[in-house]
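Next comes just one chain, in structure tokens: the form predicted alone.
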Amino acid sequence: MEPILEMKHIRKTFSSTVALGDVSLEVWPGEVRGLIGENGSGKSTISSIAAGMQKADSGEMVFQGKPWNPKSMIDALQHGVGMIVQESGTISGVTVAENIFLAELGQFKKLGIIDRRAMNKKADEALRAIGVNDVHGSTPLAALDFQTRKLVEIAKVVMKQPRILVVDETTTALSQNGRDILYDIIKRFRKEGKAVLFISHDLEEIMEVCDTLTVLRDGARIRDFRKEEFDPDAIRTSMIGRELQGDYYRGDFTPSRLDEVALRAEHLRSGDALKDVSIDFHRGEIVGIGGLSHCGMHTLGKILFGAEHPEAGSVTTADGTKITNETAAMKHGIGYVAKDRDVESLALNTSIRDNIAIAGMERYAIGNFLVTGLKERPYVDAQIKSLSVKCSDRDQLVSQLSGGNKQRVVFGKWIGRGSEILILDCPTRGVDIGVKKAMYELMDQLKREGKAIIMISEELPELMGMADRLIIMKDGVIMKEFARSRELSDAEIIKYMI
């Protein structure tokens, strides 16, 4: 049996930064490889190569027998290679169907014009093929959240029927339903003689998915597990090359905050997603806000940046000042690290000085209007060294870094400006084990120094992990609210969200 996929000797490098060495990797019929390791190890940038996102600098691949060098993702895609990426894979201002069929809507022409009857309905078939039923080709994707138009992306690609189909932290976006969609094409897939290239940095959901197991670290291979191989810290130890010690989240167990309330939201509505939502959050505490995607805490985040206005209530900040805007949400010390940190979180194509400096203008610039490098660069090599965001130089491009190393860009945005209040959204979404860990003790020191943190997350074990408070929602409206405690379970609060 001959491997689906040969990828020999790949160079791959950003300005002076080797992203993959001499790389060398097999994807064989009927199997589910995974590819793990810390970020910037190289897992995005060799799959991104297989399906002709990027070109390798040199090396060369072999798929099904024949040489292989996609021009594009819709040149792999349409010859047998197939890849969701990490953040976001369709386009706004279009339709659903419009996005399933880009690059191809010249097969619904007739005299000329599209036949968007004919190209809605086999938009449809496609999306029911995976098991997605409430959702329409003729719905226009700015209507869908971020989880939905993942759904929409893997239809797209599983429509085609390839024979990889690579996986780049695509379940991290997924609600539990959406997993379980993803899962069941795997399968698929594997029943059926095909391949999958799985990219996770859930250690847990990887041994469960994958066959084989590839640990990437600085851009070499490192190991590879077979199934009956497979061990949580033998894994750990490969990806980090060293012994992980202690556990990621805090080691106190006793809820602190000061008396201060730093925040206050009263009585917010908004539509089916808040239904009369009244929480205060205090200097020197995290409060966690949990539930199922659905349950309304993201649109809760996104109302107490301003960034989307209730039908009623209000948010007010300590003074009294209401949070009408993001410009009001910045001025009274609020930062806000979204889900979706590609869309709503940074300018991919600029420089990492660019998207640290935007925040804190007011930090360097002379009388708020003039900007001088002689200020500018400190302020943002101070971010950039501080939370040890590898990079080749302030100047390099946010879209050539690991997803690690843009949320750190994010954070250093916010915390550079001095901000008081942080709402973190999903904060280590798509981050390895390393920068979770980082990101932790970042978040435990901000609460010491007295700042409120708001962390919103779907994975309950960092909630427990990090939280002085802990408040579960669902359909809108909250649950239940725990205190932190070293007897709290998970099983004791999951019941409140399903």
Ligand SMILES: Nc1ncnc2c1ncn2[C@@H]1O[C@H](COP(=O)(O)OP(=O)(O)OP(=O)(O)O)[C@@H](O)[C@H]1O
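Worth saying up front: this structure is predicted, and the values here are computed from it rather than measured. Positions refer to the first chain, counted from 1. Heads up, when I say rigid core I mean the largest set of C-alphas that superpose within 1.5 Å between the two forms. Compared with the form predicted together with the ligand:
With the core superposed, Leu442 shows a C-alpha displacement below 2 Å between these two forms. Put the two forms on the same core and the Cα of Lys194 is off by 2 Å or more between these two forms. The Cα shift for Glu459 between these two forms, taken after rigid core superposition, is smaller than 2 angstroms.
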The other form holds:
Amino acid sequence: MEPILEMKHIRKTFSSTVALGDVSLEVWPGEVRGLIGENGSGKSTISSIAAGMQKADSGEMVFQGKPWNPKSMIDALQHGVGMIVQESGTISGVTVAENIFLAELGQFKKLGIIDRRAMNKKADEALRAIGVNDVHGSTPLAALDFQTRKLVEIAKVVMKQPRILVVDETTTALSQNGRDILYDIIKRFRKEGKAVLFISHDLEEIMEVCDTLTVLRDGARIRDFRKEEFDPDAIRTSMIGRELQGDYYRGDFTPSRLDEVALRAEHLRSGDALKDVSIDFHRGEIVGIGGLSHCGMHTLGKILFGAEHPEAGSVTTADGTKITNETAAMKHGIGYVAKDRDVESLALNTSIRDNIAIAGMERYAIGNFLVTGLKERPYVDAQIKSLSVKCSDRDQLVSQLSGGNKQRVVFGKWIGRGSEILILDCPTRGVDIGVKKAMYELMDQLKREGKAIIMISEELPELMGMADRLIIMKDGVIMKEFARSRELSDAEIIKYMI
Amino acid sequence: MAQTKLTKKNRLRELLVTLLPIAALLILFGVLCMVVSSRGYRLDMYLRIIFNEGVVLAVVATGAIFIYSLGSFDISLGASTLFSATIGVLVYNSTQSLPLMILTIFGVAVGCSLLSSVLASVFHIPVFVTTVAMMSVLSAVAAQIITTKGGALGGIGIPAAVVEPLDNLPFKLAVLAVFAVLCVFVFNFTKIGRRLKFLGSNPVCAKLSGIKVNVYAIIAFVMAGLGVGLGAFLTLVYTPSVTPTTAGSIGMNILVAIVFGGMPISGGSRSRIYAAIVGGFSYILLNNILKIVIDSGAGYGISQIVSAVFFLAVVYVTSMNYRTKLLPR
Ligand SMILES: Nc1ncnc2c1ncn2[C@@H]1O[C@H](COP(=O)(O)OP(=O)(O)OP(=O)(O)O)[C@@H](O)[C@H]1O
Ligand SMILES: [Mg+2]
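If the one shown is the form predicted alone, what is the structure of the form predicted together with the ligand?
Let's see the whole complex now, leading with the same chain.
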């Protein structure tokens, strides 16, 4: 048997950063190969080279027995390699159908005019084919949430029936039903003798989904694991290059909090997303909020930060101030890590320095007005250091960082300013286990310092592992509250989610 | 070790981006000297014209940087320069007071800017609508005033003697320098400037970082208004009269000048004040060179086309550099 794709001695550098040293990789028919490694280890780089998004400095590729040099992602997709990228791969100014057929609007042209009806119909078909039933081709993409946009992107790529599907860190953007859709596609690819290159930081998931695993570290291929060799500790060790044992969540199982209420949500209503939701958030408490993607928890996060206005109800701080906009929220020490990182949390074409500094100017401004590098630089450097952001220097553009390192910058932005109340929407999305561990430790430490932490997440294990109190939402309503305990079982919790 | 190398390389590139527009300015200056002397024209006369036109454009463009850094634009700034100068003349002629005239000019200029920004940011009228509307209304009203008051002269003015003492190089340079320093200070060393640039980079994220979008849009327009006021005043100092075509093309020229100065029109963190000054003078130089070389020989308007092509080329090159850095990861 011949591999479908062979990548030989691929090297890729950015200035003096060596993203890939000399990496060879082959993908076989019927294989689902996982790529795993720490943030910045080169996973996105190697897979995007295969998918035509960028070019290697040297090395060669062979695809189905022929030399493979795709000119662009579109070119690669036409010829059989499709990729779902780590961040948004869709354009928000146009409709779902236009996103799906962006590169080939021509086929719907009749006498020079695009036949929208036919295009929308085709788009609907593509979406239905992967099992997405509630999205239509004519919908403007901007109206959709992050998860649904990802599904549109998946439909677009799968529709072209590529021989190889590259899935870069996509599942963390999806809730369970979205994941199931993707898993079904992956199974189908395996059965049809095609192949999948699957990138994830979720060890359990990757061991479940993949047949083989390739570990990357610092731009080098460290070793492969076959299914029967899968062992979490061994994989982690080879990822990090040293041992990292077992658990990384909180060690204790007793819920605790201070008496003082830091933030109070009362009778919040907002369309279908929230139907009369009231929660008190205490100081020194980690409140986990879980549910399916559309249960309303993401809207809740935005409203708590004043970024969206509820139709009824209010958000109040300890001193009785009503939070109605972001500026007021920040004045009262509220910080918000958004789910859609590249759009909502970071200005991509701006330096790490500006991104961290922008939220913390009160901390180092002279007389509430003047800002100088003298005080700003140490402030920024302290955040880069304490979150160990892997970067060349503070003036590097955020767009050049790997996914997980971007998230660290976001954390630095909010923690640096000394937020007393932290709203974290999917905080560990795309973050490797080493950083996850560090972030959980940080959350634990912040809790002990008396800060209020609101953790909205689609990952049940981290909610169970970290929260003092776990609130499960469904269709805009709080279904159930669980107190932290060793006895919590996911089966029991999931019952309230679906 | 590897890191310091990268840093150095970045610095080098940064420096190059900074120096390129300055090199272009110097080259244009050299070309002008050559062209003027090869035709046997008087160089000092040309330099005088270029300096005076350049100062006005640079001042107005410097203020406009605040708007452009938001990724927004305003082509009505030329019309409001004309309008505020016109009102200034009226006020001087009825009060004989220079301070009052200056105050009026600034008041009117900032007022126009405020109106534009309120229309755009509070009432959510698209910028290209407000800016074109403002441009037409302001220049029409100014033209009306000028033709009514000026009659057969085709213009109105203040006595030359009033501003005579100010019509010299040191004064104008000082005005430009003071204003530029003020703007650089606000732009780079205050919360206001830093937030404006961030807003230009990503408005969604800026809002979620507690930046009040409307407030900062208004601040940006007020800063631009100050530049317009200064520009109007300097125009009066140079030619103590206004005609309906005074400052007419400044609105569009600013856009070109800023791009010539090496700033992306999308605004954001790569916005620079010096782009306005360097670009402003470059543009005026290029314009005069083209006028001498082309218009004196062949058909009128070709210089416009040539400078437009030049403009597109610069935009293409700068945006190309920009795009390659955008990879979704
Ligand atoms: N355009 C770029 N400019 C400069 N450096 C880059 C660029 N793209 C990637 N890099 C660097 O290359 C290295 C590998 O990045 P890559 O995105 O492949 O990591 P990754 O394994 O996908 O990480 P993550 O899990 O965080 O997504 C990182 O150090 C990153 O900073
Ligand atoms: Mg990646």
